[in-house]
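Consider the single chain below, provided in C-alpha cells and representing the form predicted alone.
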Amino acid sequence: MTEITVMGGGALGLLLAAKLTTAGHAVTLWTRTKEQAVRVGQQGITIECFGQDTPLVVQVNALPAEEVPSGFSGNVLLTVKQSAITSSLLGFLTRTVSDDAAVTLFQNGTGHIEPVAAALPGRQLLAAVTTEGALRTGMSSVRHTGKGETWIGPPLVTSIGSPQSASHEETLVRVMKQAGFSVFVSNAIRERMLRKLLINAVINPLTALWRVSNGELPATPERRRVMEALFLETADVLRSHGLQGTESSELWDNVLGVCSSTADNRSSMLQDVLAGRETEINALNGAICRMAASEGKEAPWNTAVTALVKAILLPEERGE
C-alpha cells in the first residue's frame, strides 16, 4: 500500500483521490476548508464514471489544511490551481512536507515550478500534464467526463538539493496505472507543458467567453477563425520559449482533436466563470502576454482575451 496525499478538493483532486483509493492505496485529501473535509469524511466521494450508470461512493480520509501535521514523507499530488500557489501555500508545504517526500505539480500553464522548487529544497519535484476530463458536481462529488492521458517527469528546474532517485516517479506511475489511468514517464515534460499551454490558451478563454462546450467551440466558421488567429499567435510566442518545431498544422490538429475528444466537456475556465470563481487566465493567456513582452513582441489576441475574461468578474470576486 502506497501513502499518497492529494492536495486540492477541486475536480481533478476529487477524481484522483477517489480512483487511487479504489485501487487500494492509502489516500488522504487535504482541503482548503474544514467544511469540505467534514463532508468528504462523512459522505465519501461520489464519482460518476462515463460508461457506468451507477455512481460509486468511495470513502476517503480528508483533512483541512489547518489540521495537517508536519512530517509527511510520501507522494503529494498538488492539484490546486496555479493561482492558489501563494506564499501562504508554499509556507504550508515547507512546514508539512518532509525532505524525503515528492511533490507532483498538476497545474496548467508555466511559471509555477520555480517558486515551488525554491520553497521546497531537498524534496523531489515532478511535473504532470494530464488530459483527464473531470467536472466537480458538488463539494464531495465529481464526474469523470473523459478519459485522457497523463505524463509525469522531472521539470527542467528542480528544487535545490533534490534527490535524483526515480523511486517516487516510478511509484506514482505504478499506482496511477493501477487506478485505471493511462500514465507515461516523460523526459521532455517541459515540451508537454508548452503543448498543453497552447491548447488551453485557445480552448479555455474562448469557451468561457462564449459559454460553449469544447465540442461546440469550432462549430461555426466565425469561431474557427478566432480560434485559429489566437492559436497562430500563441504558437509563435511559445516557439520562442522552447516549443519544438512541430508543423503548425499538426499543432492545430491537436487543438481540434482535443475539442472533438472532449466534446461534452466544459473547460475549467468555463466552470470557474459559471461558478463566479477566479479563473486561471493570468496563468494561461496572461503568461503568453508576458512571454511575448520578454521577447519584445506584442500578443494582441492574448491581450484581448485576457482582458475580456478578467472583466467577467468584479475585482472583489478576483480577490483584488
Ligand code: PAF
The other form holds:
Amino acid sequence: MTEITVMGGGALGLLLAAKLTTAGHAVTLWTRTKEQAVRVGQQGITIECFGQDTPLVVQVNALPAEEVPSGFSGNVLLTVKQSAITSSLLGFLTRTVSDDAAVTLFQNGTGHIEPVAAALPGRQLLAAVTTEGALRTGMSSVRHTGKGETWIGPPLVTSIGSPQSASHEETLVRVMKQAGFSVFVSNAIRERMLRKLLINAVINPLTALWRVSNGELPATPERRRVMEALFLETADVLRSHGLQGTESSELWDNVLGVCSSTADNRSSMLQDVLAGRETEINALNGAICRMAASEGKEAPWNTAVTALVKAILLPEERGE
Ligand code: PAF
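Okay, that was the form predicted alone. Show me the form predicted in complex with the ligand next.
Shown next: the complete complex, the earlier chain at its head.
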C-alpha cells in the first residue's frame, strides 16, 4: 500500500483520489475548503464510470488545507488549476512538503513549473500530462467521461537521473496502473506539455465560447476554419518555444483525435464557465500571447479568444 496525497478537489483530483483508493492505496485528499473535506469524509466520493450502470461510492480520507500538518513526505499529486498556484499556495507547499517528498504537477500549460520549482528547492518535481476526461458533478462526485493516457516525467533537466527521482516516478506509474490508468514514463515531458498546450489552446476556449462538447467542436466547416486558424498560429508560436519539428498535419490530427476520443466531454474551460468559475485562459491562450510577445510577434487569434473568454464572467466570478 502506498501513501498518496491528492491536492485539489476538482474533477481530476476526485477521479484520482477515488480510483487510487479503490486500488488499495492510502489516499488523502487535501481540499481548499473545509466544507468539501467534511462532505467527502461523510459521504465518500461517488464516481460514475463509463460503461458501468451503477456509480461507486469510495470512502476517502479528506483534510482541508488549513489542517494539513507540516513535514509531509511521500507522493503529492497537485491537481489544482494553474491559476490556483498563487504565492499563498506556494508558501503552503513550502511549509508542508518535506525535503524527501515528490510533487507531481498535473496542470495544463507550462508556466507553473518554474515557480513551483523555486518554492520547493531540493524536492523532486514530476510533471504529468493527462488526457483523462473527468467532469465534477458535485462537491464529492465525479464522472469519468473518457479514458485517456497519462505521461509522467521530470520537467526540469536538473532532476533527471537522480535515484530519488526514479523511485518516486516508478511508484507513481505503478500505483496509477493498478488504479486502471494508462500511464507511461516520458523523458520528453516538456515536449508532451507543449503538445498538450496546443490541444488545450484550441479546444478549451472555443468549446467555452460556443458551449459545445469536444466532439461537437469540429462539427461544422465554419467552426473548423476558426479552429484551424487558432491552431496554426498557436503551433507557430510554440515551435519557437521548443515544440519539436513535428508536421503540422500530425499535430492537427492530434487535436481532432482528442476531440473525437473525448467527444462527450465538456472541456475543463467550458465546465468552469458554466459553473461561473475563473478559467485557465491566462495559463493557456494568455501564455501563448506572452510567448509571442517575448519574440516581438503578435498572436491575434490568441489575443482575441483570451479577451472573449475573459469577458464571459463578471469580475466577482473571476475572483478579482
Ligand atoms: O482541459 C481539458 O478539458 C482537457 O485537457 C481536454 C484534453 C481538452 C479534454 O477535455
